[in-house]
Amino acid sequence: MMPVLVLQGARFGDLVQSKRLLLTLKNRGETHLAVDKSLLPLARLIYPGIEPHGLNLHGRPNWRALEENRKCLALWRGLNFQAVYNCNFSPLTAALCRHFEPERVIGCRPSASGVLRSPWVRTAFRLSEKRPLTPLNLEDFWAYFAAEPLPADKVNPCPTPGGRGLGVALAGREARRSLPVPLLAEIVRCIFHALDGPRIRLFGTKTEQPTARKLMRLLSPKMLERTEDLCGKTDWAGLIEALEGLDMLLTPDTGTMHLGAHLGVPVLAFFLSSALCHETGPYGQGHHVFQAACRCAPCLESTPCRADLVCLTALRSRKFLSFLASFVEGKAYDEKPFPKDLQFWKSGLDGFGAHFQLCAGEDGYARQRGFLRRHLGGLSPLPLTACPQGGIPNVPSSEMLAWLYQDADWMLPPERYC
């Protein structure tokens, strides 16, 4: 069987979330992976048996960097890839795809008018127009670029406490997705006492070093004795070693969160601002997410908040801290009062992929999301019969299908291009 190539030109978290697709292809034959050069060491660590290629994709490459890219492209020409899976709706990766026959490119391919999206990619983009309704995890989106992907329960190990304490990822790339330091300190204190004083490891880049110092100033002397600041102090191998065996990883929506799920670390995530657990929640059976559910969510970090960061209000309440302590201690938490404008979800898996079960709070989109989730089986390469079963009554299916399918979707002939 001829080799295949996966182009993943995005960043840290996206590389980890490509796992289901990459393992599917690896199980079928020789698989190559193209990533930004900065992620090449990580790709080698988390995807043994897959041949990685480093490209200069981010920033403004100088002439030396471009020359390195040309050498990589020359190597690819001799490999005769059977298929090229372009994961990114990006002019840059589309330009790379011009080196291959168009019929071999799956996902996003170049065209005379720009970047052409496959029917499956168009469907996912349409779901993103009404994000609270989407039932599609990003890992599953990429997985279904291939027909009959690896079963979801074969992707990540079940999360299991390893006895090595609490990990705290301080921040994501977008500031409004992260907890303010005073609130984070209060949550860390709550978990520390609920877990009877575990060791604490702080994770982040050099950029988060000032945040780590601010947080540590708000911790008690007893907590400081058991706290290790690793921000900017680990390479990829060191980050993996530090994450392995943790009892819990407290995190916003970050690449570190996805790496923790990849390693089987139990994740407790806080999804604020534009982050939605149904789209990018931790992949596996048994992670937990506190999801902001105020009227203005999800928002865009690129625009100023006009609601005075109301998504943080529920997390500052006594109800939340009491609920959190009961959950961490393993006590019955479902009878605890729960704050308004917040949801608590538990991750799960089924025949299609990742899904989340509501454990506390209110969800006004369950019926629509359930209908769309079942319907995705007919749009992806997965047979409809393998899709999650069961009916959701009283869903306005005709209206939703009219939105999900547009005229061009009915008019274009069937194509292998998924």
The other form holds:
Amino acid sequence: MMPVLVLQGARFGDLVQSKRLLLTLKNRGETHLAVDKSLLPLARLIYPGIEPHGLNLHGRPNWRALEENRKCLALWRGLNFQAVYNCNFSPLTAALCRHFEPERVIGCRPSASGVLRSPWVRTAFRLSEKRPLTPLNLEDFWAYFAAEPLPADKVNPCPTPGGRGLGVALAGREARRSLPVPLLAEIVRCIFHALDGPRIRLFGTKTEQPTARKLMRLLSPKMLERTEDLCGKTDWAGLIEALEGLDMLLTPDTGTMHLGAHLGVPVLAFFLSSALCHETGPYGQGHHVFQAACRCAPCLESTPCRADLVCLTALRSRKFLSFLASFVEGKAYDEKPFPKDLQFWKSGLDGFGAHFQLCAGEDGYARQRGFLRRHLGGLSPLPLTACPQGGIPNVPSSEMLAWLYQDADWMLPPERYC
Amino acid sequence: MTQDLLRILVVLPMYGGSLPVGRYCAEALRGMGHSVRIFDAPFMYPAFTGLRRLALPAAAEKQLENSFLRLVSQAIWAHAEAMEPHLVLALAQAPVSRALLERLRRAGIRTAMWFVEDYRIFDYWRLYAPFYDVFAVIQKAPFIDELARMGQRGALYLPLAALPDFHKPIALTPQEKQEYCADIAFLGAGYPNRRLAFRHLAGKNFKIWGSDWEGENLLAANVQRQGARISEEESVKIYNASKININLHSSLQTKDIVSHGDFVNPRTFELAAMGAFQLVDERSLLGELFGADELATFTSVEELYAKIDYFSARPEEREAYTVKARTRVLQEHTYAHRMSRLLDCIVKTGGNWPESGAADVSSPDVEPELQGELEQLSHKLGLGPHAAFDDVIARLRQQSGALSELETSLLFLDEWRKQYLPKQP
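Could the form predicted in complex with the partner chain be shown next, to go alongside the form predicted on its own?
Entire complex below, previous chain first.
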């Protein structure tokens, strides 16, 4: 069987979330992976058996970088890939795909007029138009570039506390997705006490070092004794080594979070602002996410917040800290008061892929999301456990139908890239 | 300021004789270093013909045709929005509506029409001419005066021309010689005056190429390929292969076979550029374009027949004409000459081009070691060695199949620049 290439030109978190697709393809034959060269060492570490290729994809263009890419393209010509899975709806990776016969490119295909989307990619982009309703995890989105992907429970290990303490990822890529330092300090204190004083490891890049120092100023001497600031101090191997075996990883929606899930570290995530657990929540059976659920969520990170960061209000309440303590201590929390505008979700897996089960709070979109998941489930021969039969209409509203089945979807030829 | 490198959008008509002229203009502009995009309206033509075949009620069909033309205009606007051209150059019959012309004007984009048609037959210019910044035509008085009276300050006499890189002498293969060679040849549509003129030549080694010769029984044996349409590429072979090319300007009249009209058709310049011998009917504007020793002419069919006989026996005299005609075309009558005049006229009429946004402002400085490869690639893509980077990219995008490492890398570089470099104001 001829080799295949996966082109993943996005960032750290996206590379980790391509795992289900990559493992699916690796099980079928020789698989190559192209990433930005800054991620090449990570790709080698987390995807043994897959041949990684580093490209200059980010940063300012220059001829030297271009020459390096050209050498890589020359190498690819000799490999004669049977299929090229282009994960990114990006003119950059689409340009690289021009090196191959168009019919070999799967997912996002280049054309004279721009980047064309396969029917599946189009479906996913349609779902992203109504984000609160979407039931599609990014890991599954990429996995279904391949027919009948690996079962979801074969992707990441079951999250299990390893006895090596608490990890705290300090920031997401976007500032508003992260907890403000005083609030984060309060949450870390709460968990520290609930877990009976574990070791704490702070994760982040060099950029997060000032945040780490601010946080540490707010921790007690006893906690500081147990705290290790690893911000900017680990390479990829060091980061993996430091994450492995943690009892819990406290994190916003970050690449570190996905790496934790990849390693089987139980994740407790805070999804604020533009982050939505149904799209990019930790992949596996039994991670947990506090999801902002105020009316404006999920918002656009690039636009200024006009709601005075209302999504933090619930997290600042006593109710929340009390709930959090009960959860971390392993006590029953079903009856605990829970603040409004917040949801608490537990991750699960079924025949299609990842889903999240609501443990606390209210979900105004459950019916629509359930319908959409059943709609997506038509792609999978395996049973969906995340779609309870009761309460989900077989026939959705006419408005939803009109959105799902647009004229061009059925009046123009099917299976077309557009 | 016409030395500036400009972004130019050439809008082709959906069909017709001005279609190749538009493509030649685009090539010439590219050769001058400008960044050129073509709006390929012929791609839309099947949609229009399909609509006609639906046999809709006349009123509904008319309404739908108007909607169709609005759609095409929107597509042109989308092109213009993406490209932000300095100039939109439309060829006669290009689907550019008045509303679109107004929109382009509001957007600060200059517009020019090269009306390469007979103004007496195609009189829609009356409606459209005021909406263009420059209206170039192939006839002089009284047309030019009439345009000026309408308030068109940019009326310009711009005769047709040849594209030397395309209309050139070529060597034919033995198979091509067998197919195309003839003592006498004509390539063009079967207009009434031509039908009458050519009947007399039916018994000679005379090949007629082109369409609309149906029902002409006397010439049936002379008409090649049952009157199939001939491509521009094949026409170069035919002209090169014929000892005497008849160039009789078309006329709907049968009373005067030689119409003694004013404008000079493109075939005159093309044949001359190829070094192919032609016998062309006299036109009132021909004398200022070619000297009497550069082109052999005729003023009547009798003279045509006589000169066919005369020149058939005198290859040296034929060659003397062709050498001089070709020299004259290369010196004065190329599309590059015409486009240069057109751009000068646009500047004269509307002032200098805006300073910002010259075509290669954002083009990368190419490393010296890559320059040679880039020139080779330009040549392969049918562009000149100094083609604008954007034109190389535009050509690459149109290529089908897998691209080479260099080609892929250049496309990637283009996207990279767009993503990471700040957009020019």
